[in-house]
Amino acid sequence: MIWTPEIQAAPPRTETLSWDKIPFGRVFSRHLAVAQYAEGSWQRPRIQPMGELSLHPGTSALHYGQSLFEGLKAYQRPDGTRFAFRAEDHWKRLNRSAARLAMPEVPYDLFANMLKALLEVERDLFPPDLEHAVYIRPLYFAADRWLGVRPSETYTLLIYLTPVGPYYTGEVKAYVENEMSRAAPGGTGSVKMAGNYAAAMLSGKKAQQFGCQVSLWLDALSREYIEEFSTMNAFIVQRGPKLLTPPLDRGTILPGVTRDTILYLASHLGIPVEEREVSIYEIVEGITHGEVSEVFGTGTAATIMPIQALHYDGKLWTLPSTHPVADELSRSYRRLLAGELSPSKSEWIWLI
């Protein structure tokens, strides 16, 4: 199958992008990449003008949750080089999510051709520096018009873009959620399905009541061991410094591509890392006695986000105002994007 998309051009962009004021996820590309799965195979994709979707009220994804997404970024270096970061790894994670939801695999050539064609027609969306990015959102959902609880026989894959700056601005505090659970062993915590985020929103509202911007989830069995933030993987910095992060083996944590990048960068910088269970008691006692100096989250949207305080058990546990390890990792991450890190991990740079 030849996956070269048919292209229907949209009118040129009329407004000028103001990169210093651009809100996250509010400005969209002029085009949308679309592919349909029907009768057991993927159809030829197309690039079309961005617009509203027409969905039947009986569309399966709306009722039974066969819906997942990805998030990755594309950048432009000062020399004009344009690239998407770790595109193939995001495609692999999309298919791991699809397999868990009994959805057909998306061929790599289909995904790559849709993404490359979309980024080519949206060349004016690329930012002037590496502090900003083109956020790429693949969305994949069941499209059957039938009220039957079974895997759909038809599917839609969309890819669209939004120019972005920082996901969070200002200080970020985390509410430690010790009543509700995000995921349990054997569940869907390790896949990027839409329902995982819906289930986290009530905790997000609770967090806001305590002046927090994110929740930090504990394990569903003991509600003692940290798992991840509502939008990011979690890292703890102990005296040394040494990095701690929860392991992925229970299947309750999303295997973040940024998380994996940070593990590589920490190794490159000589920072020891332990992937192990981390108790919330170990963290708050460590903050009290100076053994825990930093907590930060990592994700495609947020990249690396220091946490200023944890709200747990009715008390605010404040962390130091400086975060040298997170800052050093952030600098190293930017050097990786700029092509200045050695070894360069060139296989992560997907040139456009």
The other form holds:
Amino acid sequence: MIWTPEIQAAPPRTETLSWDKIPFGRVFSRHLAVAQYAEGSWQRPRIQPMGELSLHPGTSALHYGQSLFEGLKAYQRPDGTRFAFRAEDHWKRLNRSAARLAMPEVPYDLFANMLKALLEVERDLFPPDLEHAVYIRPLYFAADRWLGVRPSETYTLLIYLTPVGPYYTGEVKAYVENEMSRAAPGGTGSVKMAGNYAAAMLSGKKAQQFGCQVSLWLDALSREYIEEFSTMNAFIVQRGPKLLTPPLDRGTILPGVTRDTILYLASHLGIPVEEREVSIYEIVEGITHGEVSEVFGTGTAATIMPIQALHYDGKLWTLPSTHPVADELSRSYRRLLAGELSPSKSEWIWLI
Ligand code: COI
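Please supply the coordinates for the form predicted together with 2-OXO-4-methylpentanoic acid (COI), as a counterpart to the form predicted alone shown previously.
Up next: the whole complex, starting with the chain shown before.
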């Protein structure tokens, strides 16, 4: 199969991008990469002008949620080098999500060719600095027009881009959700499927009522151990400093690529990390007694986001307003992107 996309060029962008006030996920690339799977194989992909999709009301993904996505970023260095960060790891995670949802594997060459061609035709979308990025959104869903409940036989993979700055622009407080659950062992908590986000929306509304921007999920069995924020993995900084983060082995949290990058950067900086179950009591008592000095979230969209306070059990547990560990990790992350960290982890830099 030829994985090089056929390209139908879109008209040039008419508006100028104002990078200093670009909203997350509202400005889109002029092109869309599309691949379809039918009769047991992927068809040749194409790049076409961005536009509305025409979907039959019986499209399986709309009813039964066989739909997943990824989020990764591409950057431009001051010397003009353009690259996507950890693209292969995102492709691997996309396929782990696909396997859990009984969807066909996406071949690496198909994904890579679609993405490279799209980033090439969208050269004008690259930001002027490493504070901004091209956010890449692969979206993969069941396309059968049939109301029977079974894995679809046809699928659509889309990739499009949106230029972004910070995901959160102000302070972030987290509402510790102790009534609803996000994931249970054996469920789908570790995959990036649309339904996980749908199931979290109501908690997000509750969080807003308490002045919080994100929820912090607890484990479904005991509601004692933290799992992840609604948009990010969770890290706790204990005096030392030492980092704590929930482990992946229960299969209830997303194996974040940024989480993994932070684990690497922490070891590079000599900051010890414990991947272990972290009790919410340990955290709130730690905040009270000064043992816990920072809490932060990590994710592709948010990168590294300090949390200002936790709303738990009707009380607000406020964290110190300075976050030196999160700041140091952010600086190292930036140096990694700039190619200034040694070792450079060049295998994470996917040059375009
Ligand atoms: C990402 O961080 O890329 C995500 O997919 C999270 C999303 C809620 C923006």
